[in-house]
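Here we start with a single chain on its own, the form predicted alone, put down as structure tokens.
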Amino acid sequence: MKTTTSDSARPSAGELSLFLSQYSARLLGAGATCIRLEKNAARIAKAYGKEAEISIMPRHVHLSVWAPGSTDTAASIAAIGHTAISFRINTKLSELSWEIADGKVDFATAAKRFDRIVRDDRRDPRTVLFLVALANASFCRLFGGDFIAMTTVCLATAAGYHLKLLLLGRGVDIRLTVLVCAFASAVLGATDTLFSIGETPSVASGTSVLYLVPGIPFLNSFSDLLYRHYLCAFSRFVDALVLTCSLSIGLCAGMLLMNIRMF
């Protein structure tokens, strides 16, 4: 049932500011678009009575929150993190912005809600590396590969995923991470070609490594772009690129270590 925020349970420009600065950050860290992201926040503002101005940038999220017709001002700024893609966390903080609009939850309870999202997001490693080496084999069969090379893909992608949470989880650059995983699994993948099994090796080789293509960046600069937000979708699309072209590095490392020809 909707109920409606008091003016006494309401919080200030400055609280609002603080935690919407936190939200945007944290939601766009976690793989939203900037168009979602001013969606969320001036539905979050407008239920508190106020109004909120967003400028972000690549790194940054400068917030400035107000009452109209008040004295009633305050901005923050707060660094975007660089976490893993989330679709998780991204659902669940869009679902919070609408219970507070809707007026189900008070401010303090959104509070506790955002912290308990952020803190708790729960995934089993081994189901994550179970369906993405599936995901990546389907993707074999998809360009043709023999049952043969989509089991050397499924391997090749559970040991590429594996080294890949070893890595990020000691705190090493993703690019070179991106690189290292991408060159293990191209090694893996080309063991159909090396001990000449299967009828697509070549297959195998090559969606080896589908699984660090980073899509959904690419994606979101696509989108902001679309919405004018020039300057991170240039930024997303220059990290994507780079994520790019540190797998092809890898995965070309790898096939000439294993000796073959790429073209």
Given for the second form:
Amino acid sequence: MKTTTSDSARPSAGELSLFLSQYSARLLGAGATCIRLEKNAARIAKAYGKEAEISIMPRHVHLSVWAPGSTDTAASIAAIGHTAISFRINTKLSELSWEIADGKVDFATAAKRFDRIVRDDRRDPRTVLFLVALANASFCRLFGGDFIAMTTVCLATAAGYHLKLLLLGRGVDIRLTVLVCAFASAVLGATDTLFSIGETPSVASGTSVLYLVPGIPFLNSFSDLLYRHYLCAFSRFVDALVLTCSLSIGLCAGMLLMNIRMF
Amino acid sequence: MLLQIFQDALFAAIAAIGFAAISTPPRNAYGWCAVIAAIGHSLRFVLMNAQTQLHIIPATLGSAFAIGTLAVFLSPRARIPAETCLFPALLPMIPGTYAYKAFGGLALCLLSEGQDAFGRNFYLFAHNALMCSCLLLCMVLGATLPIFLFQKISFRATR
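Given the form predicted alone above, produce the structure of the same protein in the form predicted together with the partner chain.
Below is the whole assembly, all chains and molecules, this chain first.
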């Protein structure tokens, strides 16, 4: 049942601005598109009788919140964290915005729920590793690879992804991590060519690194472009491009070492 | 042909689940991602291989639109934002090979000696980079058009 938020339960523009800036920074960090962020933030502000304008910069979110017809205004800035993309957080934060809009939670509860959602981002690295290896092997099949190539790609991906988890866990820069993992996977993916096994060794070499392609950032950047968030689109595109460049350097180095031609 | 379509759908579904796992979707999203990816990818396979023999770019645009439409109408059932099952479902179509081949071509360009070798490598770079950009644009255009057309459904899925 829809209820309206009573005046006493309504946060001030300052409190709401602070909450929304944290909310926006976390939602963007989790890989949400700019249009979703705008919709969610406007929905939350409207639920408390306020209006909000967001300026989304590549590394920061700038928010202005005001109550129409009064002098209660506030602005705040929050840094967008470099966290892993999480559709679970994206979904939970979108749900939270609707619960606030429908008057199901008050401001204090919403703030607690927000903290719990962003803290509770559990991942099971072993399951993810298994699924990614299987996915890349399937990808190899989609490119015409045979069973031997699929097995090679599966093992090369598992080794590369495990290395990625290890390096990121030790705080190594993501670009260097992608380069090293692409190199490792490319070398392992060249096994079929090296020992002349299977019918499609070139497919194994080419697809062994595809799990490192930053697909979601590429899709997000083009999505932001369509909604005219050019700055954010460009920033996300360049981020994805840099990672693809790292991947390519690692792949080229691996292929060069194993004496395999890309073209 | 039917077996090939089934194989394409099956492996696209597995790829979507695996690549989706990296971005931690909610548990109930995996099934939807798999179904949508299977339909979308096999549709592209049919468009490119059946009598139509479409080029990869219009085939990608068409299947991305199908993926987007399915995601918009199925996401309220799963109570997840449309992008949560839309983007992972698109991942098996990401032109990853074009992307790294573009950089490979660029590297060869810089290392090449002579006009002929440079011209050939520049062609490889430009061709792969253009294909990659066009495919990405078509994928996002096709997939987000349904979100844009059915905004009331797509932005209310988590309500």
